[in-house]
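Just one chain follows, in the form predicted alone, and it is written as structure tokens.
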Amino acid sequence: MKAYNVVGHSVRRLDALEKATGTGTFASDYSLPGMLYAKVLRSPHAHAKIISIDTSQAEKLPGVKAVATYKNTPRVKFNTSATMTFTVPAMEPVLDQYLFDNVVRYVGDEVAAVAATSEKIAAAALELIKVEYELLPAVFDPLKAMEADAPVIHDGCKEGKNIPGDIVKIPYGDVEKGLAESDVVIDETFKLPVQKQVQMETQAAVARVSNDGKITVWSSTQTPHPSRMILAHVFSVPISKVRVLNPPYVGGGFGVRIGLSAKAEPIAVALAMKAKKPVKLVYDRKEDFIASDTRHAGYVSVKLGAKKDGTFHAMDLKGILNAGAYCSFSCETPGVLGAMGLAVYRIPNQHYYGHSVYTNTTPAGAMRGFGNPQAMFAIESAVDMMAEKLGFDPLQLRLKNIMQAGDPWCLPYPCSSSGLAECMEKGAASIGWERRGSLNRPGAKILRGIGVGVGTHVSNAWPFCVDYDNAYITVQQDGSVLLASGVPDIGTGTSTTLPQLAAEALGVNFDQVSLTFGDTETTPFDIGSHASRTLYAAGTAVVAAANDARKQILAYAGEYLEVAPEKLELNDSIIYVTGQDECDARKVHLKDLAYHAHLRNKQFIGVGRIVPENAPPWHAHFAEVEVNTDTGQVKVAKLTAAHDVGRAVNPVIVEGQIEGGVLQGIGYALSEEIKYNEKGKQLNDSIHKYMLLTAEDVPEVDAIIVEANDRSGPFGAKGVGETGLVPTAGAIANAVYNATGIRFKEIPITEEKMYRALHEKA
């Protein structure tokens, strides 16, 4: 394995000092002279028509500078998700939202907004707005929303009642024939909850509209360039007249702001246009819970067929997801669910059918894993059930059937590398798999079990949407390097790892590289930080830009040193002749060469323009759980997460991503859920009411890095951001079954559910 100067080393994060000392700036920190503060009036009803709205008293309140409703804002349909800007050709994005509408479709939907000289005045003004509603029938379950007597939430659904966009169908082989030929078939349906991202920073935006009409928005978006396109569409202005930037940090994303930050940006812009002053809108935590995208709930059905020898022969997978009130990512998420679900095991006959369904609940959009955790909870549970039916060890059954590099599969890119077997072997050794089945004594009050779950994912958004990347590298006159990339740093270490790649590829010292990022005015187009793509895809563009700049440097140095460029090497910011004798002193420091070029009207500027490929990361999670039979509490004692990440550019950052994902996966499996009452009101609308893991709930986590390098990634790297929670719920549910003999087909496995199931079994 080649030794690298920077790549593969856990250099200190460049954002660490600012964030540790509290001096890092986020959208919620940002302020401008003369800035106003915005508040939003939200619907108390799940489905209603606005008969009348009177804002006159609010407008008269001293300090109020602007009020916005459906009557005085653009009537332009859009989609808050970035998909409306990069939907693949031949598919039309679903545009189903107005900035404000005269129909509200979920509790929390936007009715009006106020900008005032203080938050207190803005909140008081909301109380003065008089709204008369006509209540409409509402529906909250996706299966019921497709029934004949269900209310129509949006007109124009081409695939059936309340189904946004297209139904996803993935055929591979002959699934009906394969199931008929199977010796054993597992046929089960699993129910999934609404999970919330609960990122540290809520949705936020500060908008300023200049006298010449130019719009500038500082926001918490994960996708500045696509968000710029959405705002230009909503307000019917040229894209070049809109600037979107992070200021510069984002307080976590997990998918909730791929596109707009809910509606923070356009509402702030609309109010700024009316007030002719900058406007700041920051969601409180309740608004973040009820009025920004969640993970898709719904149902996943699995028919898994196998031969007696344990060979998987057929799988029929179906996903029906709850879109909520608006489409957001509800066309793409079912596709990822199916594609990733069919890609883990070598099964010659497969089929997937899936779609989302509108309901009168909070819109569902992107959340870490993006459909994959839903698929793998169901599939990995079914695989364990198959192992029991066949009398196989669950680990050995998986090893027998997992996809391997070079195997054919349903995806439109090759299975180019796989370290899954190594992940499983190392993970099993860490958890002590051989202890499984011998952990409990008769009559024990605390039952223990061990379970496993595996999976794969993507390293970028392609082939599910348009995906291309650009980067600039400019060598300054003193030999230092400025890198420009359009991706934000949402807490994943982008502002460190991209400079690492640039330094390695260019051959300069790491401390000589600076990065400008997340600003549409100073960086080239990029679709943003999501889909586990930032290091892999944006990093590939960075390496391409570095190679371009390096080529220019060596060409110029060849003339300077009077030697052929191909005989030169650039390392540690020094250009020298390769293989030269010690007496041959022909070398030059990049600092001196850059200044020499500057005096002769030359600067080295590298450009990276790439369409990224895709590389499959792989992962195996092993959970050891303890079940208290008196209380029903399920506790994860240890979680081993072995991940094939290709080259780990910064191992400590990779481990942090894995560990953070694991904790979200444990929450998904055991406690996190937003429930609704019979009128569609969210019952879990604060951190206090939402059962998020705390420091006391964190188990021992063993993050294992496996490096099955992929030729397509920068220095062999693959994606890792989302993978940490893909197989976690499946592993935990399987461990619970191993401990108790109770198979849960619905998560989260709360204390109440466990307690009830234990007593029903008794």
The other form holds:
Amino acid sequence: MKAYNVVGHSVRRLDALEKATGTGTFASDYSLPGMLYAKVLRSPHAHAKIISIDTSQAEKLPGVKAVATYKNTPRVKFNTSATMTFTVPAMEPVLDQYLFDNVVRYVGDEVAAVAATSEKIAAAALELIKVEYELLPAVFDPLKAMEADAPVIHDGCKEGKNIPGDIVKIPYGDVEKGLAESDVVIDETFKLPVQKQVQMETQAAVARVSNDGKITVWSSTQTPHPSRMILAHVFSVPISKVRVLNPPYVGGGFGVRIGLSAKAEPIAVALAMKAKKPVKLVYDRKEDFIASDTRHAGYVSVKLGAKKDGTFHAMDLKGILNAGAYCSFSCETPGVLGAMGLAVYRIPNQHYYGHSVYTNTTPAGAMRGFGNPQAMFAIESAVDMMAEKLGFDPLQLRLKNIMQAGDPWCLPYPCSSSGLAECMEKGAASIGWERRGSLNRPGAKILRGIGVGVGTHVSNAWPFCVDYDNAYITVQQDGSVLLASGVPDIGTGTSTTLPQLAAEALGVNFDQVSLTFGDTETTPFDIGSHASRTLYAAGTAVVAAANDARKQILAYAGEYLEVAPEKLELNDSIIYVTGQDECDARKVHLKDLAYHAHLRNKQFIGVGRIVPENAPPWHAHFAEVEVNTDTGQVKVAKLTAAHDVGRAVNPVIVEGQIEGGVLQGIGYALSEEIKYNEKGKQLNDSIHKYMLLTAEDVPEVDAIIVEANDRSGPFGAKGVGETGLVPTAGAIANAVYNATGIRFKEIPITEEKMYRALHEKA
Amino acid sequence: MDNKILKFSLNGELKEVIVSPSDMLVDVLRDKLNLTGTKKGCGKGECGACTVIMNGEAVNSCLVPAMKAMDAEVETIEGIGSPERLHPLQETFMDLGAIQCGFCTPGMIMSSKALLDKNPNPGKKEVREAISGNICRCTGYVKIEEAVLAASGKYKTKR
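For comparison with the form predicted alone, please write out the form predicted in complex with the partner chain.
And the full complex, kicking off with our chain again.
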């Protein structure tokens, strides 16, 4: 393997110092002279028509500078998620919401907003707004929402009652015939909960509209460029008149800020336009819970057919997801659920059918994994059931059937690499798979079990969604390097790893590289931080820009040194003749060359413009659980997460992505859930009520990095951002079954559910 | 409203600031004194992002009425180290990958510092207990725990 100077090294994060000393700023920290503070009035009803709305008393309250409702804001339909900017033709994005509407469709839906000289005055003004509602019937379950007598939540659903957009169908081989030819068929339906991102910084935006009409928004978005496009659409202004930037840090994302941060940006802009002053809008935690997108709940059905010898022969997969009140990513999520679900195993006959259904609950959108965790909880549970029925070891059954590099599959790009078998072998050794089956003594109060789950994912969104990327590299007059990339750093380390790629590809020292990022004004177009794409797709653009700059440097150096450019190398910021000995004087430092060029009216400017390919990351998780038969508590004792990331550009950052994903996956499996009461009000609208895991709940986590280099990624790298929680719930549910003999077809496996199941069994 | 003058020691410096009786300490720090290193994640004492040290104890500054800080000694993330002279926790958080989005970091470091100030050599259990009120959604706590334990090794009670 080629040794790299920067790539593969866990250099300290470039954002670490500012974040550790308290000087790193986030949208919620931002303020401008004369700034006003905004608060939003939200619907107390799950479905209602606004008969009248009177804001006159609120407007009279001293300190109130602007009030916005559906009556005085743009009647332009949009979609808060970035899908409205990157849906691939001939599909069309579903635009189903206004900034404010005269119909409210979930508890928390925006009714009005106030800007005032303080947050307290704005909050007081909300109480002075008089709204008269006519209640409409509401529905909360996606299956019920498709029934004939269910209320219509949005008009224009062409595929069926309350179904947004198109139904996703992925045919591959002949599934009917395949199932008929199978010796054993597992046929099960699994129920998935609403999970919440609970990123630490709530949704936030500060908007300024200058007198010449230019809009600037400091935002917590994870997609500045698409967010800018949405804002330009909503306010009917040219894209060039809108600037969106992170300031520069973002307090976590996990999908909830792909597009607008739950409308915080356009509400702040609308108020800033009216008040002619900058406006800051920071949602409180409850608002963040009830009014920003969640993970999709729903139902996933698996029909898995196999031959007696353990060969998988057919799989029919179906996903019906709860879209909530607005579409957001509800067309794409069922697509990813199906595409990823069908890509893990070599199965000649497959079919997927999936869609979402509108209900009167908080909109569901993007959350880390994006449909894939839903798919893999169901599939990995079904695979374990199949192993038991066939009398196979679950690990061996998987190893026999997993996709291998070069295998045909249903996805529109090749299966170009796979380190899954290595992940499974290393993971099995870490957990002690051979101990499985001999963990429990008869009569033990604590039952132990070991389970496995595997999966894959994407490394960007192409060709499912628009996904291209650009980067600029400008070599400064002293040979230092300024890199410009439009991606934000939502905590995933982009602002460190992209400079690592630039330094390595260009051949300069890491400390010479500086990055401008997350700002539409200083960077070329980039889709943003989603789909595990930043290192892979933005990184590919960075490497292309570096290669372009390097070529210009070597061409110039060739003339300077009087050597053919192809005989030159650039390393550690020094240009020299390949293979030259130490006393050879034909070399020049980039610092001197750049200044030499500057004095002759030249700067090296590298441009990277790429359309990424795609590549599959792979992962195997092994869980060891302890089930307390007295209380029903399920505790994860150890979680081994082996991940094929192609190449770990910064191994500590990669481990951090895996470990963080794992804990969200454990929460998904065991405790995290938003439930609604019969009136559609969230019952788990705070951090405590939502049962987030704390430091005291963390098991031993063994993050194992496997590097099956992919030729398409920068230095062989593939995605990792989302993969930590894709197979986790399946691995845990399988371990729980191994411990107790109880098969849960619904998560989270709470203490209460387990207690009840243990008693029913006894 | 009856505004009052709050006098307290902030990062070793005496401060006088006009506050309203309904102000919370977090808002005084962030909005009146422009120390935005202390973050606000929930406003209800559930996430720990606003943790500061008051009279030696880690507290959620969103739950402390500002006037309760009268005559108190308050330490925030801005006061415990500088780029030239970092606190050991700041060093180990940076070196061991304990920082991702960074929003929980100031609160995490302050809770950990309150622990180490009292117990320079805590075990894993004590570390976990000390930061159990600080939510981190990025790291899975693994590297944070490592960083606190590593800092305890470097820690000198009198800095």
